[in-house]
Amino acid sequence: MKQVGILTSGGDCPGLNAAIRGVCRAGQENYGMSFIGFRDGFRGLVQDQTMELESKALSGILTLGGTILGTSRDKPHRMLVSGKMCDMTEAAVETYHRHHLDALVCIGGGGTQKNALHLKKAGLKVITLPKTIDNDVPYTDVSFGFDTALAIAADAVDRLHSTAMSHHRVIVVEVMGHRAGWLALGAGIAGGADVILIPEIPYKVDAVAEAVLRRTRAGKKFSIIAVAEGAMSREQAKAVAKLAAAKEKARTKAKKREASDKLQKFHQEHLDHTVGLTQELQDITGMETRLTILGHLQRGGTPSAADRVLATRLGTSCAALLSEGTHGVMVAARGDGTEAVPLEKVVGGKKFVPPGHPWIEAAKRVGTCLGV
C-alpha cells in the first residue's frame, strides 16, 4: 500500500478542500493508497505536524472554503525558526522518510511549485496541483480558485454601480493580482467597468481621467474603474524595469542584494498606489472619487461549481499518476483533460495576460478604457 503525504501552501483559496478530497478519495477507492496531511504548509512537514486523512476527515469538505490542513508561506529552505532564517530542508526530508512516504503532494501556486522542485532535488518524490486566484501559474489552462474569486470580484463591481450612480461618483475598485491582471480584467468585463487597469498594460493617468470626463460629457454621471493591485503607470513601469535591469546586471552578491532590496522597497511602497491614483483622478476630473479595496474578501467563501469540478478533476488525475509512479510534475488542466508538466518547466514562469488576448479585444470593442 502506498503511503502519500499532502500539504497546502501559499495563500488560501476556494477549492483546496475539493482538491484534497479528490486526491484522497480517488487514491483510496481505486488504488488502495493511504494519506496523511501536513498542517500549515511546509512548516508542518518540517515540524512533523500531521492529521490522518481517512474517509471521515474528508466527509463534507467538498463545499468548504479554505483548507482543513491550514496553510502558510514558509519555504523549507528559508524558514524563520527562533527568530533566525534557517535551511530546514534536512528536517523536511527526515519527516518524509519517518512516515515511509512514497510521494508528497504539494497544492499551491508559483511559490509552492518552486518549493516542491527544491524538495525534489533533495531526493523526495513530489507531485503538485496548481491553485491561485490570480490564475498566473504557467502551463495550465486555469488554476482552481480563480473562478470563485472572479465571481466575487464581479459581484462587487456590480454592487458598486448603484452607489456610484446614486452619488454621481467615480469609484476605483482594487482587485487582487500582483503581476498578472486576469482577475481585474475578467471582473471588469463581467461587471461592466468603464476603465480596467492591469499590470501588463502600463497606464497614463491622463488617459484614465479623459475616459471619465468623456462619460460625463455624454451625460453619464458616474464611472467604475477596476484596478489590479499590481497595475502601474507608465512612469512606475519604467522605474521598476530600470531596477530589475540593475539587479540582472549586478556582478557581485552585494550589488545583487542591494538591487534586490531596492526592487523590494519599490514594490512595498507600491502597495497603496490605488490611494494615490484615486486622489489624482479626483484632482484632475473634479469629481468625487472613492476607493474600495476588495482584499482577502476574494479568497474566501464556498468554491464555485466550476472550481469544485476542476479541483476534483486535477486531484483524481493526481491519484492516477501516483499509482503509476509518476512524480516531479505538476498536474495541469489541458482542455477537458490533464497533463503532467515537469516542475523544471513550470518553476520561474508566470502566465501573463497576452497583449492580443480575446478578453483584451472584447474589452476594447465595448469601449472600455485600458489606460492608454
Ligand code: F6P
The other form holds:
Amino acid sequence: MKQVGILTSGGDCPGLNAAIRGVCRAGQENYGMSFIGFRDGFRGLVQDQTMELESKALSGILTLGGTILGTSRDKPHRMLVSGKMCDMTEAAVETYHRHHLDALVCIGGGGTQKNALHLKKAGLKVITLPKTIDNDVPYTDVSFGFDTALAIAADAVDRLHSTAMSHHRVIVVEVMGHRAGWLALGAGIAGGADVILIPEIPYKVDAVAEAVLRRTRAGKKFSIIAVAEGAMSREQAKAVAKLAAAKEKARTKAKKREASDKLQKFHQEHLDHTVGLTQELQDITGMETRLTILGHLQRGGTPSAADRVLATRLGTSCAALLSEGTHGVMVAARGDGTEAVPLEKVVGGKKFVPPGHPWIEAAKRVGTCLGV
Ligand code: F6P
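Having looked at the form predicted alone, could you now put up the form predicted together with the named molecule?
Zooming out: every chain and molecule, the one shown earlier first.
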C-alpha cells in the first residue's frame, strides 16, 4: 500500500480542499493508497506537524474555501526558525522518511513548484498541482482558484458602477495579480470597466485621464478603472527593467543579492501605487476619484463549480499518476484532459498575458482603454 504525504503552500485560494479531496478520495478508493496531511505548507513537513486524512476528514470539504491543511509561504531551504533564516531541507527529508512516504503531493503556485523541485533534488518523490487566483503558473491552461476570483472581482466591478454613476465619480478598483494581469483583464472585461491596466502593458497616466475625459465629453459622467496590483506606468516599468538588468548582470553573489534586494524594495514600495494613481487621476481630470482595493476578498469563500471540477480533475489524475509511480512532475490542465509536465520546465517561468491575446483584442474592440 502506498503512503503519500500532501500539503498546500503559498497563498490560499478556493478549490484547494476540492483538490485535496480529489487526490485522496481517488487514491484511497481506486489504488488503496493512504494519505497523511502536513499542516501549514512546507513548515508542517519540516516540523512534522501532521493531520489524518482518512475518509471522514474528506467529507463535506468539496465546497469549502481555504484549505483544511492550512498554508504558509515558508520555503524548506529558507525558513525563519527562532528569528534566524535556516536551510531546513534536511528536516523535511527526515520527516518524509520517518513516515515511510512513497511520494509527496505539493499543491501551490509558482513558489511551491520551485520548493517542490528543490525537494526533488534532495531525493524526494514529489508531484505538484497548480493553484493560484493569478492564473500565472506556466504549462497549464488554467489554475484552480482563478475562476472563482474572477467572478468575485467581476461582481465588484459590476457593483461599483451604480455608486460611481450616482456620484459622477471615477472609481479605481485594484484587483490582485502582482506580475500577471489575467484577473484584472478578465474582471474588467466581464464587469465592463472603461479602463483596464495590467502589468504586461505599462500605461501612460495621461492616456488613462484622457479616456476618462473623453467619456465625460460624451456625456458619461463616471468611469471605472480596473487596475492589477502589479500594473505600472511606463516610467515605473523602465525603472524596474533597469533593476532587473542590473541583477542579471551582477557577477558576484554579493552583487546579485544587493541587486535582488533593490528589486524587491521597488516591488514592496510599489504595493500601494494605486493610491498615487487615484490622486493623480483626480488632479488631472478634476473629477472626484475613489479607490477600492479588493484584496483578499478575491481569495475567500466557496469555490465556483468550474474550480471544483478543475481541482477534482487534476487531483484525481494526480492519484492515477502516483499509482503508476510517476513523480517529478506538475499535473497540468490541457484541453479537456491533463498532462504531466516535468518540474524543471515549469519552475522559473510565469504565464503572462501575451500581447495580442484574444482577451486584449476583445477589450480593445469594445472600446476599453488599456492605458496606452
Ligand atoms: O499569488 C496569489 C496572490 O493572491 C497575489 O495575487 C497577491 O499579490 C498575493 O497572493 C498576496 O499575498 P499574501 O496573501 O501573502 O498577502
